[in-house]
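Just the one chain here, the form predicted on its own, laid out as structure tokens.
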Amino acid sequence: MTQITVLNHPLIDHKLAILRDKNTPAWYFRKTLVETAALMSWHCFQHLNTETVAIDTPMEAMQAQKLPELSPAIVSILRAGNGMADALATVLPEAGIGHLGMERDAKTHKARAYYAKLPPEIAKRQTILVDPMLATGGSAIMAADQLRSEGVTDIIFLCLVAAPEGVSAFHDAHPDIPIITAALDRQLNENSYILPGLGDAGDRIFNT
């Protein structure tokens, strides 16, 4: 069953209030994204798997915890994604990056994909998958299926803002990928748009 965890920090919620406040300058919303993000990769990488080594300290030998290694990788869904990737890269300057490319149909609502750039041996790697946005769960479930189709088993979504119906429909699809959100927000209107949400997070970044 689906794990989702709702943080509860202060620092998060204001800077999720930042975030939905339509007054908020693109470059603002930037800036307060990539911020938001990087204090949201603390909870996500206590994921991390580790492995035992042996190691030299100054002092004398002892046993340690070390990444594998072979990096996990971090995985944008463009293109809103890109923000919270350079956060979490930031803290986790190891990892691989890679980019998919998933587009929402205006008409339909219904994902496709245009574009998938992996790190080499993604299969091999514990994957942190990012979008800021989840909403009907498309662009979600897709980019999951394509790692999936990679050979990738062990997954995290981490997003900031998350629908029920999100949620839901990632659940049916990916029982076994925890969700980590900033907020769980009502429902979606009948645009597929969050609500109450913070808008097109794509739109209010690159201020298209």
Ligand code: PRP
Contents of the next structure:
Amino acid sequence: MTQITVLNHPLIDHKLAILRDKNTPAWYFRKTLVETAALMSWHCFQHLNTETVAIDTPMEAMQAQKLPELSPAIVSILRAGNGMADALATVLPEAGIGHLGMERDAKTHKARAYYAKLPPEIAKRQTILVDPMLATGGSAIMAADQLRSEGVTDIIFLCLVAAPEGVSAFHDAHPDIPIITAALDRQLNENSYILPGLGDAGDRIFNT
Ligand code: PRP
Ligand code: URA
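Hand over the structure of the form predicted together with the named molecule; the form predicted on its own is what we had up.
Entire complex below, previous chain first.
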């Protein structure tokens, strides 16, 4: 059963209101998206594995917890995932960053994969897959399929706004991948856009 966590936090809600507002200009949208993802990262990174290592403080020897040598991977679904990935990488600079290019067809709304570049030995890394929008779920499912085909077992999907239709489809395809989202919205419209949503995330970030 897919575990979905809807983050409930006043500052995330405030920033989400800025992102949803159609009058928010691209520069402010981009900046707010990064800030929101940074806030969400705290919850997301609670799932990271650490290893016990011996270190010396200036005072004495001790056992401490550190990330494994093969650091976690942050995988961005292009284009819109990049703003979130940058925010996560700011607090997790050790991460390997991957990119999966997915684009929805304007008519069928089905995702098409057009690019893939992943960190080496990704199968051994904990992987955080990021995309602001989970609408029909097609892009996230295809991205998770690709990670699975590379042998990745430990995946978390982080998004900003999810539609119930996308959550259900993602659950059917990848029941073992937890979803962390800032909001679970009402439904999709006839063009498979999320309602109330925030519009086209890629266009709003990149002012296209
Ligand atoms: C958007 C968004 C997701 C996808 C979600 O990307 O960033 O990747 O749509 O929709 P889905 O759940 O129905 O697949 P888009 O395809 O518009 O590409 P872009 O980021 O290049 O604008
Ligand atoms: N992609 C977006 O950017 N927004 C939506 O509402 C649906 C898909």
